[in-house]
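In the form predicted alone, a lone chain appears below as structure tokens.
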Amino acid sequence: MITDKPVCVTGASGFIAAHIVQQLLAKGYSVRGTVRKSPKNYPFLTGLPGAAERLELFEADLLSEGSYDLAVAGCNYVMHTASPYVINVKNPQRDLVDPAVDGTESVLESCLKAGCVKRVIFTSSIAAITDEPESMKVFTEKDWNTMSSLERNPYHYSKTLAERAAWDFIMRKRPKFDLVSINPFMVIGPSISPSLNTTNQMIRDIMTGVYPGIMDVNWGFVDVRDVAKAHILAMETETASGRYLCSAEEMHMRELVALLKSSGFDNYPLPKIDLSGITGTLLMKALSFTQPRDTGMYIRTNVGRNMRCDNAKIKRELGISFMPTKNSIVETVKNMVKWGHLSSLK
């Protein structure tokens, strides 16, 4: 432990948050999270093995201005992780990147009147550094989602504004604490809380028919384990610093209906059509004009490119070594099934 002070986690019931939350806690560390409703709400929180000691939850709202004061005053490390996570929305500044970039902007604006704080790690994702495989090209830590806006992807938009936000708050106000931030490519494994993220429902997608054949695309998975425990190792590692890529491995749509038909999923709707090819990557395009907008610019950016990153930064820094992806996804199965949110066919 590097602090005997809490540690603040906001958007505690989140799916990588809350990992974050059970690790810290399993390291003997106290935490405060920050939460949208009442405590009570959150038993998958509060339950958590040490959280009847060292835990602490808070109400806060992303939109609403000193919202997290309360949560951060005397903490040393904040970690934050609260940003909607949501694909397809009707109204994308209002939804995605007002509460984004607000939110973020307010988290930094409670650490720096807390005086105390002197590392704050920022949870951003992928889809800020781009939201578009280009042919040849691996993509690192040095670069950065220009091509994103409220038409194209506005999800990825709305995350790289946030962090964009935070670096330019750092850079403007010269603060006494730090800024890192874990860049997770696709989420996936068990989650703590009975809600489901919006990479492991991808995964259900693929299980229940919603795919009509495979698709030229791939993505780098990570374990939302190895997730959390790179935010630790972010607050732990003094020398961290900058940007940190956070992905275990590409896997190809076929690979992944491979995997999930030998680890006995096979009786599951998997996609049985071959689409990958030239000609199908076209029809899937012309397609994708009659799904959700959101979805549809998704596929238009990504099928029948192949998406690569290095990781290099993460492993070297911070230590960490990814589990096995194929792993990951089995046990995402199982945890969906567990929850409900995929049926158990025999």
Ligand code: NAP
Given for the second form:
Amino acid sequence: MITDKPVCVTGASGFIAAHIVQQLLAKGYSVRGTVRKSPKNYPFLTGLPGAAERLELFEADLLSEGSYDLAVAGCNYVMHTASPYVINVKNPQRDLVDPAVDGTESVLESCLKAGCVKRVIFTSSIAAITDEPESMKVFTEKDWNTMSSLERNPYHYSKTLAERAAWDFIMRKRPKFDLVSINPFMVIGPSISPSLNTTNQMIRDIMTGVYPGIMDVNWGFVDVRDVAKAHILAMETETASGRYLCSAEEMHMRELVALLKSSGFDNYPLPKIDLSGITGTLLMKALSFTQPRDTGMYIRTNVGRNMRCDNAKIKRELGISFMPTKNSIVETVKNMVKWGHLSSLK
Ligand code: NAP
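Same protein, different form: I have the form predicted alone, so give me the form predicted in complex with the named molecule.
And the full complex, kicking off with our chain again.
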């Protein structure tokens, strides 16, 4: 263990954060988790092994100044994961950008005030790297998303601005702590909480007939347990620095559907029509205008493009090895059935 002080995890109720909390507790750390409601609302956290002795929950909100002071006071390490992860919102400034950016600054201010923080591990995203894959390019930690805006992929915009705000904070205030960012791609896997995460929902949508056909799109997948592990390695590895792209492997939608079929889920209404050629891509781009605004925008900026990113830095510097995506996808499906997000079609 790198510290005997509690480790603070913001947004502890979240899909990724709940796994961070579980793994920290399993390693013997004491944890302070921040949540938005009264702690009694989180039995999936308070019931984790070790939680009774070593987990404290604090109420905090990204939009309320000074909200994180209490949770951070006395901690050496802070993992800032809290941020809205939703694609379609009414008001992108209010619903995404303000909590992401102001919340990040608020957490960092609390760390500054605390005086004892050594490192902040910031959960950024592939969204801060790019919102539009380029078929000939392999993205790395050096890339920054310069294209998103309030009108164009606003979730990506919120994550880019939040990560920029975090690095700017370090440059401007020169605090005693350093910053390491973890930039995951599509995070899938079993959920500790009963909520359905936005990424797992995409797999559910593929299995429930929401997609008209197989589109020319690919994603980098990474298991939520590996993302949690990456956060803890970023804390425990003294030499960790900068940004870490966190993606196990890329998979085309065609491969994902084939994998679901061959893994015993062929009785679900999986997409059958192949729309992954040039004509299908043109059709999908035309159809995108019938979708909710931000889903439509995502289709127009991602379909027909091949996304590739380089995960060498995280493997080399944090020593992580990723679990096979096939296993994660199968476990994701089983877990969604367990929580009642997907019916069991036996
Ligand atoms: P999640 O389950 O939706 O978790 C988001 C967390 O943020 C929740 O704990 C939520 O609290 C909290 N939050 C949202 N608005 C807040 C506010 N105004 N004040 C305080 N807390 C607030 O999503 P996740 O997938 O675990 O995402 C966690 C982080 O990873 C986010 O920063 C996200 O951008 C990033 N990320 C996720 C993925 C992915 O594929 N899942 C990929 C890359 C990056 P409530 O539970 O109260 O809503």
